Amino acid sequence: MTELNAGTLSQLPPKVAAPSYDRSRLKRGIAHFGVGNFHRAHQAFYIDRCLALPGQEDWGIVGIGLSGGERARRKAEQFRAQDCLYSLTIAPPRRENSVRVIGAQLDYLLAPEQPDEVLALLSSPALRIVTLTITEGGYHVDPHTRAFVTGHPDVAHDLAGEGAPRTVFGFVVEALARRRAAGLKPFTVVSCDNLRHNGEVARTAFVGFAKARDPELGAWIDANVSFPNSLVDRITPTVTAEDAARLNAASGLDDRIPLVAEDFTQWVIEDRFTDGRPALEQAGVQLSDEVKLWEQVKVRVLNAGHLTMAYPALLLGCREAAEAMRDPQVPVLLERFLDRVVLPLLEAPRGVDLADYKNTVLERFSNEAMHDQLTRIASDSASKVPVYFTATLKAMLAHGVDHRIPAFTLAAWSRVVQGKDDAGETFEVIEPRMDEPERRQLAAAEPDEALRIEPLRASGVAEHADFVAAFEAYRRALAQDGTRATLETLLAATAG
């Protein structure tokens, strides 16, 4: 097998495509916080395309990790051992896979161990864009007041100014303060997280932090830094050790950090950049003034659909998305949810047929080549549910739309957080923002109290007596009769 590093790019196996540009000529123009699989298969994929175009050498990426500990150090070592190169296998549903090496990332900095290097990078005139995948819950914006929350210990540490920054807010705002003092243009901050109005949420977070540190600096950032809204979409599964071995055996590469993604990919972004941008439109990115409509369609169809599928499927014993889509009941539930609850309440962007969009989503979920884990989809639901479901739940209640399937979905979630399927087999869904008392509240408290957990509070479902009653009936039925029988009753009741 061929080791993957800068010295072997000219010796790759025949079916592996190498970067078509000279990496030695690239400048560090983009810094990315949160280098996970999605970023590597999505944003870095698009920038890799840009770098192959003439005159785009300014836009190399430097990845930045914020976590400390042994796992974070091992990740940094893996990137550096391969000169930040990695293979991306693209897996269409009915065609042969293709493999390419992504060369867009030039370096990887571990912020807890290299804070000075991170600040020097962010303060450099060559650095013109900062991008983020810090998860839906990573912005510390209160969902009710829409204000930045300063109470987190690391945020409080950074506001106190004692020692090196610990948070993305501390690093970015300190770098912007240095650029302001030096008379340099500020960089653009681009959120690539699955959030409604993600650019506006990012503005609230960074300006809120800056104003808490220095009101004048906060006002300057608010007036001078661009935070474009963007929509991002590509299904990118977790890669287990077994997956990595399979991917490497197929590619012929000895890659420590191989990656697989579906062939579908989409990035829609507002064309609002403070100091230039790559030729994104030539790399397949859509520049649009309708990002908010696009994000509503994606979040409420694909992301909410993912959870509607994943919760009952996990309880039925499924472990992958395509397996769930082969089940006789789960796809029926999912399509009925989308057709009757979601699509009637959506406004489509120009030229978009919502039925076609829905059908594409269902086909993507059914892609047997992806091996997309349901536990990945269902994890961190305390962050996902308020983002993916709240708008639909509020509109559903306001317009009197049938609420039985969403009530069942939340009841299924109350079972999933307990980590055991109907056959007694355990599975792990990670909920970093839901503590054990809140899990118990969702699973076993009185129904109106269960629906008042923080992730559901803004939806208003706890104040709707019929929804509360339906939720409790499904929660009881799931416990007593099991998921299969409960689904049979629900689908019969909602037929026609």
Given for the second form:
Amino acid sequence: MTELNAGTLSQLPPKVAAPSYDRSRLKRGIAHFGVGNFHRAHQAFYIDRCLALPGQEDWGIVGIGLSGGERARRKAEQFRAQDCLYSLTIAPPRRENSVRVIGAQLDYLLAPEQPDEVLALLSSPALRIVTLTITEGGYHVDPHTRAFVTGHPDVAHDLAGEGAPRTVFGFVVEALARRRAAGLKPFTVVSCDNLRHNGEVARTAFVGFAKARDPELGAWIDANVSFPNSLVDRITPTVTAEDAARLNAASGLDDRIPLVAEDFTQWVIEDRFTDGRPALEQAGVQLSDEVKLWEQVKVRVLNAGHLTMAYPALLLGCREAAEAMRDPQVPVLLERFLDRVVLPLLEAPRGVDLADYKNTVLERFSNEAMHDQLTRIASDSASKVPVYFTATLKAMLAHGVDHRIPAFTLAAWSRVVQGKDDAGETFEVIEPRMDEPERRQLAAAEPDEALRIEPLRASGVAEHADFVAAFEAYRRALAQDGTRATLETLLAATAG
Ligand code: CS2
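Having seen the form predicted alone, the form predicted together with ligand CS2:
Next comes the full complex, this chain leading.
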């Protein structure tokens, strides 16, 4: 097994591709907050491709971690022990996997321990883009008022301005203030989260924070900082210890932080950068003025499809996506949901055939070479459901589209949050933004009350008597007859 670090790059096992560029010549041009698997398999993959092109030395990435604690420290140590190098295994459905080492990340800073380094980096002339994967719920923007929420204790701490910042808002806004004072151009801020209009949400969040700190600074950021919208897509599973061992055995590398992702990948972004950008279009990124349509299509087909598949599949005892897609009922339910409820209500970007798009998504979910966990897909549903389902549910109710499948899906979710499948086996429920009373409300309150939980509020489903009745009927049937029988009845009733 070959260790992975800057010193071993020239001796990697034969089937592992190494970066073709000289990492020592790269500048620190991009800072990324939230260095999770998705960022490493997606954005860093594209930047790695850019860096292999001539004249792209300006765009090395520095990762920034915001959490404190032992786990975060261990992650930082793992990155540093490998000079921030890691292997990415790309797993196409029916061809052999390929492995490449990604060299785009130059350093990893742990903000709670190195706040001054983070601010120095963000204030330096070479730094021209800040990118974010801070999760759907990480922007603190109220979905109803569309205003930045200042109530979180860390946000309040950063607004008080005493001591080092703790939040991404505190760091970014302080750095922008310093750049402004020094006469430097502001950097561009790119959200890479699965949010509708993620650039606009990011603008609301950062300008909202800045205005609460200093109205004049807020107005300057609003007028001078660009927040392009972007659509990101690549299924990237969690890597368990067994997965890591399997990936390393196949690659021949002794990688502490190996990664696997599907071969499909997509990044569509608005070309609005205030101070230059990498040659993204030469690395397969689509620069487009139709990002909003792309976002709609992706979150309403792929992400909502993921949840529609994951909830009943978990209850039936499946644990991985490809396994769910082998079930006799789950893929039928999923395709019917997409064909009948989602696609008819969607507008396609130019040149996109929605039926083809859907088929690609179904194929991607079925990829046997990936071991994508259903508990990962279902995790943080409290943040995901509003983003993935609200527009579809509203349009469905407004146009009188058959609501039975979504009512079933929400009923299945109400059981999934209890963490037990139909055979009594438990599975992990990762719902950091849903407390116990809210879980109980969804699972056991009167149906209209259950559908009034915060994540469903904007959809209006609780106000629709037929929807409430259908939800209640499925919630009961799931409890009394089980998922298999309930699905059978639902699929028979909606056939034809
Ligand atoms: C998944 C996504 O967790 C989820 O909500 O649907 O992580 C999905 O794998 C990515 O959005 C794919 O681009």
